[in-house]
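What follows is a single chain, given as structure tokens, in the form predicted alone.
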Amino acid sequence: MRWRNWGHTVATEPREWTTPSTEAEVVALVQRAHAEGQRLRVVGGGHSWSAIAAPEDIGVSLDRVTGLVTVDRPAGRVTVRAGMRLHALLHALDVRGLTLPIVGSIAAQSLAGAIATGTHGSSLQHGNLSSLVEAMRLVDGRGRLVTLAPGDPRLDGARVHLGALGVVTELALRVEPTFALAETVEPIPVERVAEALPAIARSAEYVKVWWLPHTRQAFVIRYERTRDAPTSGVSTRRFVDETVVQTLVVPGVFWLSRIPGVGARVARLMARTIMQPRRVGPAALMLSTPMPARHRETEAALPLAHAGEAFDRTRHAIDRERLVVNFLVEARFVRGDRGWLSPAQGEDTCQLGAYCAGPTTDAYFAAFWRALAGLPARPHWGKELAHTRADVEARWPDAHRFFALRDALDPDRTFGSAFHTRVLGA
């Protein structure tokens, strides 16, 4: 069976594909893989642009290992089977009057996969999704069940686990009562973004910046809690965005942008669609975006103090190298955390995303990372990256602790892959 990720950037042909339905079946599967010297990869939604989830020998789907296990409303905690998709979890919480305090742009990933890569939203008051984890169960590389309880020092190592420590089967997460958010959009001259980024990051509980290259304005998008009733049409617009705009219109825009001299005009037309009147809706809906048209992404996490310089370096590189960029540059903000390999480890960060589709993407991404040379930029694990173990050691002070934890939990590299050999070593 041929496997291909959502972005069509990675494809493999694992020898075997399996879908266990219980934790006991996962244990037996890993024990067999270890005994046979097979390498095993768990695949969730396949929504990583990197090869982090690419199965080589045995591909595993946990789509049958799903559902809520317990709901502790007074403690603000739920226990969830790790194969559950984020959109299903959000629905199951919503019917109980609960939600996650932060979500990413897309909710198609499995829960275990989303925390594995440091998937995040945009808020300096909240960390990434892995920071919500209060306990974890996993099956290690020899098929032993391991429980990481609150206070276990290994838990911070396993939050952003890269799929390298074991098959995560169960997670305890922090939740809170449902709430509504009001969205406002403020235009800002692109020349002012770099200087304003630290202030923008602190200007609302949830806030992000979108800029379409080749245009003169960026947009600050803020979300603040409100008791106002939801705006009529929010859900309907999401449906139209996903079924019409992202399926038909945006791919056409991507194609038009390839025509010489047309890209900048198309970008200016697209920018006009970002401005919207104030909208109100459930937090999980407002903080996520419609499933976008297929494109590619790379992303760098930087300390907030370097965010403005990184933004301007990216902007100037696009102009200097005359790159045709047909999708957003996005600045999002993530509260610092303790995850040993979290992109936000140690301090508040700006996570600067470069997105594109079409034949200019390789040149753009190479220029993006050249522009950030010399800055303390960490890659997003789920997006395109060319980093090596030496880069990881240089950028994460706790990398050696993660390497040691990997040696303890998977000494024979049952969960190894070509990607993991490059970024973590053999």
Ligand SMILES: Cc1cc2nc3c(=O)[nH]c(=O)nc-3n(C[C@H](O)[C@H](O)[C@H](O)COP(=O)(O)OP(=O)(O)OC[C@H]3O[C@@H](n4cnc5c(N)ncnc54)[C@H](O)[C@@H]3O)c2cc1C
Second form
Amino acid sequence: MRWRNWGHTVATEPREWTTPSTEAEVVALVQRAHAEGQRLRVVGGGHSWSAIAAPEDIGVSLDRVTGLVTVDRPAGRVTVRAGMRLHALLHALDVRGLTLPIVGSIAAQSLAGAIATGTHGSSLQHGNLSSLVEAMRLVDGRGRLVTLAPGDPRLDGARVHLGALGVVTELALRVEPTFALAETVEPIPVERVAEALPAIARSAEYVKVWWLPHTRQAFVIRYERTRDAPTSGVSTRRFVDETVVQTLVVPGVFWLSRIPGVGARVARLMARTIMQPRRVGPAALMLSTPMPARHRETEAALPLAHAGEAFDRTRHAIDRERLVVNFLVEARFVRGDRGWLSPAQGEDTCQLGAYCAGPTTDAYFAAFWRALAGLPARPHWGKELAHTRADVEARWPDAHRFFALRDALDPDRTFGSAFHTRVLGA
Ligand SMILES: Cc1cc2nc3c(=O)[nH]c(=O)nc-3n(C[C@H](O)[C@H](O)[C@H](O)COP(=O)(O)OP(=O)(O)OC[C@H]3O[C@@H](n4cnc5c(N)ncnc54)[C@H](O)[C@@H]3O)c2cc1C
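Got the form predicted alone; any chance of the form predicted together with the named molecule too?
And the full complex, kicking off with our chain again.
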């Protein structure tokens, strides 16, 4: 069976495809794969642009290993079967008056897949999704059940696990009561963004910056907690965005931007759509975006102090190399954490995303990473990256601990793949 990721950047043909429905079935499956010397890979939502989820021998879906297991409201903690999609988890929490304190742009990912790569939203007060994990159960490379309880030092190793340590079957997560957010959009001249980024990062509980290359104005988008009534039409607009704008209009815009000289004009037109009147809605809806039209992404995580320089270097590279870029540059902020391979490990971080569709994307992404050379920039594991084990060792002080944990949990590389060999070693 042929497998392809959401971004159509990776395709493979695993020999076998399987969908266990219980942890016991996962154990038996891993034991068989180990005994036969086959490589096994769980595919979550397939929403990584990198080859991190590409199955080689046995592809596994945990789409049947889903659902809430326990809800401890006073402790603000739930346990969840790890194949559950984020949108289903958010719905199950919402009917109980609970939510996640932070979400990313979309909720189509599986829970275990999202934490595997350090999926994040934008808030210096909340970490990435991996930092919400309080305990984990996984099936290691020889088919043994491993529980990482609160306080187990290996938990920090497994938060951002890259699918390299085991099949994650269950996760305990921090949650909080549902809350509403009000969104405001403030334009800012693009040449002022770099020096303002650290102050912007601290200016609201949730805040991000969007800039459409070839335009002179960026936008600071803030979300503040409110008790105001929800703005009418927020959900309807999301529906229209997903069914019409992102499926018909934006692909057309991407196509138009291929015509020489048209790209910049189209970008200026698109920028106008970012300005919105103040909107109020449930946090999970406000913090996410409509499911976007197919495009490609790469992303660098930098200490906040280097964020401005990285933003300007990207901006100048686009001008200098006359690149046609038809999608956003996005700056988001993530509280520093302790995940051994987390992009935000160690200090508060700006995650600078470069997004694009069409034939200019390869040149743009190469220019983006060239522009960041010499800065302490770590790649997002789920987005396009060309990094090697040597790059990982140079960027994460705890990389050697992760390598040792991998050796202990998966000594025979049941969860190996070409991608994992490149970034973690053979
Ligand atoms: C449109 C779009 C928007 C996005 N927005 C954001 C965003 O706002 N912020 C952000 O940080 N990222 C974002 N991403 C990236 C995305 O969140 C990550 O790539 C995420 O890891 C994908 O989750 P998934 O369930 O699709 O996992 P996959 O891509 O399928 O897998 C990721 C890794 O997890 C492993 N895995 C999955 N399940 C298990 C399991 N049960 N046990 C062990 N390993 C497992 C896989 O083997 C693989 O190694 C976006 C991606 C898309 C396509």
